[in-house]
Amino acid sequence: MSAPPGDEERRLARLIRAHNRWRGRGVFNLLASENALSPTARRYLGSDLAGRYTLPMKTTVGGEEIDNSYAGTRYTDQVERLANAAAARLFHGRWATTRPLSGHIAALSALAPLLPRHAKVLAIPPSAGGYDGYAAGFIPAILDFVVRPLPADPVSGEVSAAEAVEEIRRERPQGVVLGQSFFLFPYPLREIAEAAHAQEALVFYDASHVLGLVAGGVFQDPLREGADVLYGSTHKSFPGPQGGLLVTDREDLFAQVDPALVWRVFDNAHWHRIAALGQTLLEMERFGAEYARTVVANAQALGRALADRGLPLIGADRGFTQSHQLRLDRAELARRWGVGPAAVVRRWERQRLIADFEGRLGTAEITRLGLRPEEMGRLADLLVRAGRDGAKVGGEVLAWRRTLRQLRFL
């Protein structure tokens, strides 16, 4: 017979159920890193494949060719090729993998089979909103490239057309990656892949924040406008299980990254959360038009509601965003109310709002629990009543997160 459960099980049993009780249904969570996961994704995860592996590739053991290293995985191979199928659907690509792990390993697995070692890269730096994965000693220096900055604004993090294709002309990279943390505005594709791809280049658009809003259509289409490969995390504004995937409609770029991962970059790709990826995919094909506006309404008309009661914010001359994501102006800040993003993020968590040190604000999962733009006013109150006064809002944040019980976008 198996021994009670100790001190320390019980404890974590009681971690875990406070988590559920705060995070899950106590706060509103404005992280634009986060989302909600469908109950039905969720289930997903705590299935039977958590266990599980499959390694459907062709080998030799003991003179007889296999097709896989593991018998028993007729499911876990379906379930697979349904996943990839339906991210090269929806993100308009012909070959897709599932596998990667987090957005930063879907980089790793285009970045290190497509480019030769010691090649030139422009990415947009830290200093201007860009992803720090990509700055030198990071991914650079694990794959000995060189890294030069793609020029961008440093307030509003928005790339130039002009500036772009003058920068990649002079540099003459082998490589131009896309994509950042604090990412408002979308990217003058079309004009950078032209110019890339006439030195050769290749376009890596790294979608992590905005996967979500590609998806559903309102945000850029970076296939169809000139990248080669699409990649990125599949829990921000795409409303998945934390983990990555990686899309192409180049036939011979996949030849190359496809083999390329597995003892290289990862081995077990955990098929439970592939699972869980595979419905969201699939329940984003049916919604995700929909869920998509209505993140980027509620982060236009939270923007405005917040700058009209004095919260100072990047991009008021063009409408604040158009991604999921808001971001406060720092120096606007400190010279209005006398502090920094993270003493006002600190007052927001005591009441159970929860936003990150950074100064960004994202309306991905607040979008999943049902709110509108039309109540965007309401929580810009909240928030500034908390963040610039505060004020106790804690009692009426919690009182208007329990009407929230099921979530939308199904």
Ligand SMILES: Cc1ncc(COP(=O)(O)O)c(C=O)c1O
Second form
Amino acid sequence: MSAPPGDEERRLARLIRAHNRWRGRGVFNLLASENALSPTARRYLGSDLAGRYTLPMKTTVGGEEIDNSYAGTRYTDQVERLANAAAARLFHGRWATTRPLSGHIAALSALAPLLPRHAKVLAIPPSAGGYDGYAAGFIPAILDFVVRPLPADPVSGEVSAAEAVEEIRRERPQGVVLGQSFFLFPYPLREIAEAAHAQEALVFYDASHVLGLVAGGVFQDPLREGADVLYGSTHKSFPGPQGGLLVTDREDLFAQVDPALVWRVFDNAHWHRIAALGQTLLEMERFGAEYARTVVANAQALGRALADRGLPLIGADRGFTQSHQLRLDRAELARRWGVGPAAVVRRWERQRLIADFEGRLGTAEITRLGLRPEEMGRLADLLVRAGRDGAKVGGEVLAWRRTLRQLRFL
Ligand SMILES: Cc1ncc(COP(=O)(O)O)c(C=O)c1O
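Can you switch from the form predicted alone and show the form predicted together with the ligand instead?
All chains and molecules follow, beginning with the one already shown.
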């Protein structure tokens, strides 16, 4: 006898439907840390792989040699190999793993096996746009690292070669972690890597935010410019499933990282995610260059259009950004509009325009929806009318959003 779904199940179903209508089809999503998955990749997330295990690893059970603890994995293991090979090609490294479950887990996966306990690590502080996870008390607390600030401009988050090199020479760290949550401009990576390598320090490039741009050949090419390991999230500017990956050109480093993933950082690597990621990696091999160029062109055009309409943004003198992100200038916003970013973002949310409360805007998802630089003026009008005047533009946003039914670049 099967019982019918109860109230809570029906409520859950209503919540999912409402969410899909609202966030999936009813808003412009300008969150810099999100993106839209292709229909094929989304289908793979719901495939049979969603419930499976595999552990391709030689072990001995009762004196017998086995290749995998699980039977039935002949396709799963090929899916993984295909995804790893695509990641290696796209990010210009010889060794890649798509197993890390997220960007944060990818950071742990790289840092834990490659740096000793009590290692000194330089990372950009959150006050200059760095990732909170690298601040004292978080990843450094778990791994027993001493973290010191890598200097970056407190407003634009930019890293100057001279300052970074000086700090590396002074601090003599074992690791330098680059990568930011507020990430507008690329790094002088060659100079930083040269200084770090002269001290025998490893350079880690956390590409979580800019992975889609790196894949598309814009922004920068971390492994070619001197980073030892590249890792990051696969769902911010990179339009994949939520998850992580890691790539390196150094066999010696990969030989330490790869065997340390399973049982140290996680066990099952979630193979439906890896299948969806494999699909996105292949899509990016086909369309990544055009996608990435359009994301950045949209960000720069939106920055110009917003600034022309009086919304103050960081980096105006440098074209606002070279990534998918824009950032509101908090001090100037308070002076001109008499409010902080959170108040503006709350007004936007009521009118179906979604950003984060820190005042960071991203153009990855609207680019996937097909918006072009010439449409950024129209979008900026809506953002400024809603954000400054509290105008009720939600109907206009919805009407526009409804015309955009097909994702692009797939
Ligand atoms: C620079 C950076 N690294 C790592 C992460 C963590 O990524 P995830 O949410 O995929 O764990 C973030 C998250 O926003 C980030 O901005």
